[in-house]
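Take a look at this one chain, the form predicted on its own, written out in structure tokens.
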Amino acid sequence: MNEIFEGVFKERGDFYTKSLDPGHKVYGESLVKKSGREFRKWNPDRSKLAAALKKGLDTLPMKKGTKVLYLGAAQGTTPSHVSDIVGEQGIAYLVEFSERAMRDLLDICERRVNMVPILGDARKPTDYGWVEDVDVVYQDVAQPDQVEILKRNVDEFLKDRGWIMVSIKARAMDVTREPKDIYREVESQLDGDFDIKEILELDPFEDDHCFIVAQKV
């Protein structure tokens, strides 16, 4: 396999992470063994970050040892791959509002030493104010006030020159407007506070979604 980013591998057009929990699947993904190591196939139809990789993502500010605050962890599909990437030297703080999703997430976290589940509201970062400063704030929260939620957490937790990785669902912000207009509006809301490196539309893997990678200025 070809390692295209630290901890992310590619073979025949598919992406993989080296499993931190060999022998166990998280969401029914394929497991592949190469040179005595086990890799998990990363499904772009189930993960917006994998979809961004498929669409040509050039900037991935995660590697071994990275500390991540993940907003909207859901059942843990993408967070499990983030866990693989940052390794035991890193950590992923996972904020999820839904108690139902949290039950599934807990099952994964129990098997992985670097995943910390937090049942909480991403609109209220002071409720989990014990979280340490992080290198990356990753957000997958489909809400009209998504940018405001992001900035609250950035102000509370993101290190100087840290990174944001954001999935924008246009129809969750305003179903009456064209997605491209919403993407431009979000870009303008982030401009000045962040140096935007990439904006990728995720069609056909995720309709009316874009993925943003930016660095705090």
Second form
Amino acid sequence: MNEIFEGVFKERGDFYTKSLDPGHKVYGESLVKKSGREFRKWNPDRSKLAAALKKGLDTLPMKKGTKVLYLGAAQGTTPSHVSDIVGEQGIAYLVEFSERAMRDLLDICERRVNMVPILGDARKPTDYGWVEDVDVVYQDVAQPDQVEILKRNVDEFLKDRGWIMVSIKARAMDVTREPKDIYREVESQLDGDFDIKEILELDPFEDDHCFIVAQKV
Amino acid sequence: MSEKSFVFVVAGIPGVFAFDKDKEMVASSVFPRDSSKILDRLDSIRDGEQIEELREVVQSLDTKNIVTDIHMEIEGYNVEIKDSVSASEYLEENMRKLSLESGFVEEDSQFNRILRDIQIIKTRKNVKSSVKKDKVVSQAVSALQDLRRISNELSERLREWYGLYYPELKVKGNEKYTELVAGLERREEFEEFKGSMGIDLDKRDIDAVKGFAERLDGIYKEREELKKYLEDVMKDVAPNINHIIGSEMGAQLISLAGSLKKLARMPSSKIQLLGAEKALFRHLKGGGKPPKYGIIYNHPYIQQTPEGKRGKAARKIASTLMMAARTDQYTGKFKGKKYKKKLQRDLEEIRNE
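Now show me the form predicted together with its partner chain; what you just gave was the form predicted on its own.
Whole complex next, starting from this chain.
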């Protein structure tokens, strides 16, 4: 196991995080024990962040103690790995709109002390205005107005020089347009407010998706 | 009060706090590190109870003048109650820092854990109150469709299987056929039996196929029960939609939209195409004709309309459904009769054009 980022490990092309909740699987991932520690294999077909790592992501602005606001936490697959990375000193505020998904997410939060569930609409950040300022806003919402949603949350919660990590689903924005055009448009919408560090297309793990990492200027 | 000194008294997750007008913390009494006790305390404060932590903070003040958003009356104190005070915001924004400074927690991870515990309790409550009866409708109509699919499939199997033994048994309707096979022991018991070219089976073979037919008969009965149940629930949940288009298709529309609320917020053009997403996206991506209708195609309203006019009929039905959905979601009144009459008149006109 090579630690390629703080808390993220790589072995034979696969990525792992050190489990905060040893002995338990979140989504059927395999567990690997190495020198007394347990690692959870990070499946790029299930998690867009793992797919981005597979595609060579160089910038991962998360480590022990990082505070993350996660928009679109869904059933908690990726959030569980984020929870592993930021550790007990860090925290992940998980916003999810669907009560069906929230039911599954709550079971995971019960087992992980740094995962804070919020049933709410990411379009309305004032509904969860009590959340503290964070180091990273992570967004995976697949909505046509997702850039607008992102900006509202950034204005409300992101620290100066904080980071955004965004998954863009071209089909959710406009099915009739070329994905590459959409990525370019998103890039120009973010330009000015953010210093874009990386844009990666996520094929073959996810079709017509790209992943952006950028820093607030 | 402005010339005299005063303090803000506010409460939050970590406990009860007093700040001076420069937002310096002058007193605090922290809650126990236990999420349900904290929520209890906060509820009590909201209900106007003078909990121990509140009394403690107030008694330790060296002024009698208090500005607060907590509803309290204390003998001997001059209390000004406001809807919101800036100190509450300050407490919320600096909750982590103040939790550490006041000794509510000793380190970040303790704070994280308590915040998580509190949010789990609150979120569970929110999930419970946000799941509405229309979710039951969605599940029931899906179950009904599952049963229909499965019973058709199993009926085909039964006909093949029993057909080995008694191929001459010709009964229209799978349900009837199943009931007959489930009810009789041997082919000779059928009234119309006049010998058979089917193979002979012994009792064990017949029992096996009969047992299968009995289970299938049970599925048909369950299907009927579920249909009646769906009719009942739809009358409660969406009486207007139900009256216009029937319980099953109405429930299907709610299920496809995701909820009654979502259906009520849809433009009628979208309702018209619910269930035709595949064709719609094929069209938008530049292949194929635009679809004219989704699941409402299967309704007799459309089926009774000549082919060239079905698109127009679908538009009328969808716009009526839109009104019905909004009436169901937002008013709870029953205007279904009026809507239906108007729709039937309009459809008649379209057919006669």
